[in-house]
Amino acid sequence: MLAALENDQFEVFYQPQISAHTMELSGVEALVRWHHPTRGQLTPGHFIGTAETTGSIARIDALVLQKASKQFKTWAQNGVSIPHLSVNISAQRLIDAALLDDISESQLEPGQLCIELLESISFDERDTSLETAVRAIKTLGVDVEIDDFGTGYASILSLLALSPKRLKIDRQLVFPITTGQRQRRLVASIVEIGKALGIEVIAEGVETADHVRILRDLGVNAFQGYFFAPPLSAAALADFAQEKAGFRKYREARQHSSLLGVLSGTRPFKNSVSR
């Protein structure tokens, strides 16, 4: 793993987040992959545990933040609009003295960067160090998300204390909602908690049209999952974003054309609406 860090074998992929209201791109999550010299491309489940026990996780987190921030600025320079970038951090990284400096060096505008607190972080209300670290991150104009809500350590008390911008419902809770009423009611309760506290809710693990329909009815703010796209390379994500933007412009142009037709009397109002 140390050799992988030295030889730049870690690459960042990006999974789109889609607005439940507009179905447009609302952000991306940065996800690390290890191009292992003999085992091929490895997802975090294959190496994060080892990284934590060997003390390498903070270095990997720092590398992902650096690469993802640089890529975010490259997209912007190339005319690719991404509303915000979410980057995961571990417990080790959260207490890393260099974290705030690295965030400042990313040079992203307020609201463009979001730090995701992983489920491996203890949200014990008796421990004020987490709250202090989160408060310091927020002073830099960085939003905070709680990842894997419903399966990790986060509680309603921790939501009150940390006041995150968003929380993400774990895919293990999302997946069965198409067949189980109990699971659906549970997800609905989490959404209501988010609404009550003014916290946006993202559903992970969205894999079918039924997931989209049910979650939208339940009131989630955004979707993330393979129904829309898997984690993508930087180039593929740029293509995805451009395609989404192009479809939006096409839709707006058609709506504008229909409206002009109505106003000029060349197109009946009923037909313009049906289109």
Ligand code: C2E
The other form holds:
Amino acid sequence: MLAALENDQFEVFYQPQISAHTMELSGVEALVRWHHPTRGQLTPGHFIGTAETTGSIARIDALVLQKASKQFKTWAQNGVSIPHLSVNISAQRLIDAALLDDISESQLEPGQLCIELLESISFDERDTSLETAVRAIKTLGVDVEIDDFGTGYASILSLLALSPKRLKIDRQLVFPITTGQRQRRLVASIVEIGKALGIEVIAEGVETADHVRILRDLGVNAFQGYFFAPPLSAAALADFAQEKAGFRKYREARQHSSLLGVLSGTRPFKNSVSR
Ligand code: C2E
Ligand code: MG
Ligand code: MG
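What would the structure be for the form predicted in complex with the named molecule, rather than the form predicted alone?
Entire complex below, previous chain first.
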């Protein structure tokens, strides 16, 4: 793994997040991939555990932040507008002395960068070091998301103390909502917790049109999952964003021309609002 860091074998992929309100791109999550010399492309499940026990995870997280923030600025320079970038941060990285400097060096605007913390990171009330670290990160204008919500042990009190921007409902809770009322009510109650605390809720593992419909009815703010796109290379993500933006421009142009038609009397108003 150290050789992989030296030899630049880690690449960052990006998975789109879609606003439930507008169905447009609301952000991307950076997800690391390892181009292993003999085993091919590896997903984090194959190496994150070892990276944690050998202490290399903080270096991988640092590299992902550096590469992803550089990519984010390149997209912007090329006219590809992405509202925000989320990166996953391990507990080891959260208390890494270099984290705050690295965030400052990423030179992203306030609100553009978001860090995802696993719910399973213990936000124990007696151990306030993680909470102090989160507070310091937030003063730099970085948002915090709680990842895999529903699988860890975050208490309501720790949620209030951390006041994250978003909760990401774990895909194990999202997947079964098409099969039963109880599963839907569970997700609905997480949405309610979010509303009560002023925290947005994003659903992970959105795989079907039924998921989208039900989650939207339940009041989820955003979606992430294979239904929209898997994690994509930087170039493929740019294509995805351009396609979405192109579709929006086409739709706006259609609305505009329909409206002109109404104003000039060539088109009845009831046909002028296209979706
Ligand atoms: P995560 O942060 O919860 O990321 C979402 C994972 O779900 C990704 O797996 C993604 O490919 C997968 N996924 C997305 N949509 C769907 C779907 O519709 N269905 C299903 N079944 N899966 C979906 P991936 O890329 O293998 O990453 C696994 C985990 O590894 C991540 O879970 C995250 O906890 C961790 N990870 C990834 N990159 C980094 C990193 O740079 N640093 C750290 N510390 N952890 C990372
Ligand atoms: Mg994540
Ligand atoms: Mg997750």
